[in-house]
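Here we start with a single chain on its own, the form predicted alone, put down as structure tokens.
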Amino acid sequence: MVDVERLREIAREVISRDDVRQLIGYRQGTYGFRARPAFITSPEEVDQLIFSPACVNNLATYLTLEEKLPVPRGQEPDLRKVAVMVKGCDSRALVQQMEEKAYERERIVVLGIPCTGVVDMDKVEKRFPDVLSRGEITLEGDKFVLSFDGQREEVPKEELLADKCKRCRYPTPLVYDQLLDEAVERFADDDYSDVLELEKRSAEEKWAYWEEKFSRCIRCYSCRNVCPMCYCEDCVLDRLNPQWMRRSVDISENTAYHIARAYHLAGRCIQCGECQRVCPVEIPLMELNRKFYKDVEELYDYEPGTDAEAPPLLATFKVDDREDFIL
């Protein structure tokens, strides 16, 4: 696990540079075991920074939001670099964003965090409900240690570990300027067992399953807003002329929204799971995204967010690509 004092020392050096305007990291949340994003603009704020198994957010999302900030009339944009802390899985979002030319590599400073896994906060809060005072989570061996209200509880790592970490192939960041700890060897792999189970169902069973899930959607757009790969300035789902999707919240429009979004992420989703994590009505969106992810890997031997020098999958073709499905 990353030494917090070393993290803060390196962060202080980075934010003191003249060519860096902001550092995006993690700080402790206001209640319970949660951590939240921190936006550091001066060396005096660096002591807020932490890293623990509670640091679940994918901070790569904020880099593309930075690029969209409006500049007040008469002012010039601040083009100094933004530094960001990323875990292994989150670094894939940086790679994919750079692959798509969302920004240039020299515009960012990457502090890589080799990661041994983060918790699923829903599992934590189910196990320890109603903890409102600030608590801490650390990893000791194969157990998470939770400290709160003068108590210390140990829980086997497997019971609180986020599902995405149980199939993580890239625990060490794939891109970084400084690595904050020793690289972590791969400790899991993805056998797509969950996708295979869904594929076994009949078309009628699949429709019944997703109809029930999509009928819950309230179209809050949290899944889109938190996604590091949903950064289009002009989202087709927002357009009114032509209007591709009505604002009404019903099973027809909800289904169209989620299927359109899943197709938009085909060959781009890096499996950080943020969409599913923030969904207030618990729609298992990663089941849909992972079906596309599996198909892309099998058909094109391609994993999004693993090679910043590679062209985006859907922006390329090979002369021997399949075309027998084209009408």
Contents of the next structure:
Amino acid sequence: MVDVERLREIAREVISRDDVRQLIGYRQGTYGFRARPAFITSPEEVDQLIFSPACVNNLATYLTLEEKLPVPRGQEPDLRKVAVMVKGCDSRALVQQMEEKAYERERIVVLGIPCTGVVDMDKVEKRFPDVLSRGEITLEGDKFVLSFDGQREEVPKEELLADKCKRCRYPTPLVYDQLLDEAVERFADDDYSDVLELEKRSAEEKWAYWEEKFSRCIRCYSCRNVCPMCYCEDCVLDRLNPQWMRRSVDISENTAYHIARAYHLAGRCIQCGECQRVCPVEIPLMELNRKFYKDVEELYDYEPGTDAEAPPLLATFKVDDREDFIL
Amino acid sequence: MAEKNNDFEPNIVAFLCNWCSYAGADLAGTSRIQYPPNVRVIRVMCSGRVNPLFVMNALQQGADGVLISGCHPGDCHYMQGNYYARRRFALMRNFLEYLGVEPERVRMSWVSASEGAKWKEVIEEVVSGVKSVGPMNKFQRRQLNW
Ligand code: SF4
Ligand code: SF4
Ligand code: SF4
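Would you mind giving the form predicted together with the partner chain, to go alongside the form predicted alone above?
Below is the entire complex, every chain and molecule, led by the chain shown above.
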């Protein structure tokens, strides 16, 4: 577990540097067990920072979300760095963003958090409904310990752990300037059992499954907005000419939306699970992303977000790529 | 609607590259080779121009099947376009299959400018494949009755 005092001390050092303008980390949320992003600009604010298994957000998203307004004549753009706290999976988003040349490595300071897993807030809230006063979650051995309202509850890790952490291949960040704790060994692996199970079904069964899921989508686009890899300024979903998706919420346009979103993340999605976490109607978006993740690994031996020097998957090819499906 | 499979005539949208497949189809025509008339051809400059969303959009707008055809590997007029197309298409085809769109509906082929006879075979294969899975009735645009 990351020691909070050490975390704050390092953060204080970093934000005091002249070449750093902002530090993005986590702080206690307003109610319940939640944690939320903290945007720190001065050393005085550093004492808000925390890290716990409640820190689920992928902060890499904020690096590309920031709006870059045109600089008025005579003024210099603020080129100071942004520091960001990342878990293992989040760090892969940074790697993939750099692979795509979203920004230069020198523009960011990475504080890596070796991670032992985060909770799934839905599971926590199902188990402890209506906890409004602030509570805390820590990991002790193989149990999550939840303290709230003077109570202390222990729950086996397995029961509250987020699904993505059950298949996490890179718990220690792949890119960092400073590591906030000892590196952790890989404790899980991905066997794609969920994707394999779906693949076995007949075409009718598959469509029946997805039709029900897609028909629930309200097209709020939260899944796109939260995604660290969805940072195109001119997004195909917003385009009016050509208009790939109409605005109506019906099964045809919803399906088109889900095909386009998932396809645009083919070979880019780094499995942070944020899209599915924020979906208000519980559409299993990871099952779509993971199909591509699996195919890309099988067909092209490529894993997104692991090598910042590799060319992006669909911007390259091998002469002997598989083609047995071509007439 | 409600057509019986044996007299169902599919609509197939074919994206053909200007330099090989379009010329191949043209050769089939000038050589008076007979092939099923179910194909609506859209000429693109290169199979690498085919955005995977074209496939999705065609299926949405009433196509029962989609064919993408380009030059054989190594013969691309732009050197590499068909290699990129091959990767994109492989992923798209697997993904549509995962959603329940039969793989018979989305096909890709290499047809060169001299392969009028192969064009006929490709079209026969595609048409019979789409006929075997019937009309596309999954996510095309339709009028809703509120
Ligand atoms: S996926 Fe891995 S790195 Fe990410 S939160 Fe879970 S355990 Fe940590
Ligand atoms: S698609 Fe989902 S899991 Fe993949 S990078 Fe985006 S938010 Fe993360
Ligand atoms: S977050 Fe869920 S409801 Fe919103 S657009 Fe994405 S899939 Fe649809």
